[in-house]
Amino acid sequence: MDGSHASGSKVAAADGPGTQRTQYPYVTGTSIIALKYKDGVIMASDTGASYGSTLRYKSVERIKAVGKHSLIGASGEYSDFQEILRYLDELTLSDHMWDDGNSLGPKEIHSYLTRVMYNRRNKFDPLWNSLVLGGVKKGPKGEEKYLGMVNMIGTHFEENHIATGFGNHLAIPILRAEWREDMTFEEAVKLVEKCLLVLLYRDRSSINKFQIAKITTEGATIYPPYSLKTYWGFSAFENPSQGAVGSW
């Protein structure tokens, strides 16, 4: 060990253990499904939260309204999501205090979140979430729908439909095949429910208690949680190892 390294170790020891970073997410939520439809943006998730691998909490709402024009949904560590909501409360309050007749839209809030997530990643103290931000705001071209996501290292993009967590693997193919720009709200609900059912069947962290929210130019609506009708009689469920090479 060289002298500089040794002296640095002594300083660290003298100052105490230092700042503890988030090294592992403890209470986590699973997938968020979101897509644009004819009149706005729809977002859906289940209401479960796992403590490690134990499905501990059954009534955790992971979709919230932000300001007048936006909805946010989060996968990942729930306490970090609560911290992000605190940041957004401060942002929207500061924006409201300007009292200039304008308010932050979904594009501005999404941009803000990309900077927050990337900043925390650079400090090696990430907020352990994948965030979906959707909304509608009147712009130069009329009503402009917006849907974007950002993950825990600051990677971000805008899309017509988004799924996080396990949904990124299982729901995206369904959305790519069946999504249309002119979908009605009822059609959009059926599509997200189809994705949620697939995730319920295949994701052990999902529960049969779902919440749907929408945002249009009239504002945000977050509906009460409900359950979907399931069918577990598929032959692949009854004998999942049949035909599998090397399976127990």
Given for the second form:
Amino acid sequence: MDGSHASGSKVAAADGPGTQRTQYPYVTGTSIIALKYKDGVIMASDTGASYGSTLRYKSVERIKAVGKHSLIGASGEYSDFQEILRYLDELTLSDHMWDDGNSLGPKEIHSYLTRVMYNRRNKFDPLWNSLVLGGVKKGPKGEEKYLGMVNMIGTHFEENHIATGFGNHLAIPILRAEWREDMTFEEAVKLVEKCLLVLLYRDRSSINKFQIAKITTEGATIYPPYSLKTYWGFSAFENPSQGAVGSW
Amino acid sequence: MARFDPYENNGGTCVAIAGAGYCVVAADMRLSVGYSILTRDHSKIAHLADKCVLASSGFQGDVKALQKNLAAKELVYEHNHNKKMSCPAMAQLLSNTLYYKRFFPYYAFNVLGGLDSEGKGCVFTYDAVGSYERTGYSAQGTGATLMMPVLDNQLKSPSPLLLPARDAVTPLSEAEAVDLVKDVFASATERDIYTGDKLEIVIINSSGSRRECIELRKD
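Okay, that is the form predicted on its own; can I get the form predicted together with its partner chain now?
Every component of the complex follows; first up is the chain already shown.
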């Protein structure tokens, strides 16, 4: 930021000379983990939101249901995510008002988000998020599972398992090694918890309060937050300077 | 503090080889950013018309926007003219589309392959802002610097300065061209970290088009 106005760093797009768009995020959420399993898609994240390196909020939902067939998870700027949720509410409302028995599936919602994110980057006014979209919908070939992501500049793709942020470095190797298409929900929860625990230990902005959500043909379920059991009793943790004696 | 950057390099390599009655268009399926791989199964190839295939690498967001835009224009052309767009027509359209965004370019490196109106194989190669040339073969993307000298060595295109102008199409048979494509990708994958995982090959000839997929190194 060129520092001329303290308040000018996040002005809505009322264009004119001196207007400045979001150039960096304020309150951010960390990784999202998501994977396909036997009956649908499971998604998980912690409930923290950081203000720089300060843990500002400890109980925010970063996973939400969209329409009847989808779940969205977001890392990055939390207020931008709330704006995206407003867009999606508008979208699902207008979809509902057609009242024609059709409804937008995860594929359509992902496609919509892709266009929103790419358009905003073209205006140099990005929504500072990585979004994960998962869902199941009955299609011509029966139940179709869907899992995709899109980032703040519009790069998007589909995958069987996705992890954003730190998760892309720490969780993806675990998921690649252990993921199967026919996992039961219980197995999927175990795998997701393993990833979350690694992130909790190594991602300093993650917190020990997690939410798991699933989407199946029965609809979306977002479970209440809970904690994982941690172990910090390693001897290197208890006396870290032992074995590293200084010269003085 | 880090400023917003509207571009990202997602890597990837595209190759096309034209022969007398065929064209081979190929691209790897890795999508990466920095040292991370986003996915190992992402197609960079768009089938724009019967005899016209586009392979693009660069920034995936721009690549998809560009390919969707061209596909939409092709559909309108079909409705207006009651025929599919020819490959040379699509080549000019692509050039204009890229130049239209000259001052906020599509970060996309394209190779367009197909058959021309006489049924001869054709390849068009581009830069990000729309400069283009019809050639007999080309490579674009992160692995292009590794592949292009090999293709030059194996295919020896006639100089564009020769008069009368010679055909740029390669003397190889279709099967030989496909094998060459597989070899150059396998080689580039050894040294280019942005190329690998899988290779998607589309072959267009007088009897239509077919798609082939082979595995590449995943490290």
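Here the rigid core means the biggest group of C-alpha atoms that line up within 1.5 Å when the two forms are laid on top of each other. Positions refer to the first chain, counted from 1. If you're wondering where the values come from, they're calculated on a predicted model, not measured in any experiment.
Engineer: Take the rigid core as the frame of reference and indicate whether the C-alpha of G233 shifts by 2 Å or more between the two forms.
Structural biologist: Shift of 2 Å or more: yes.
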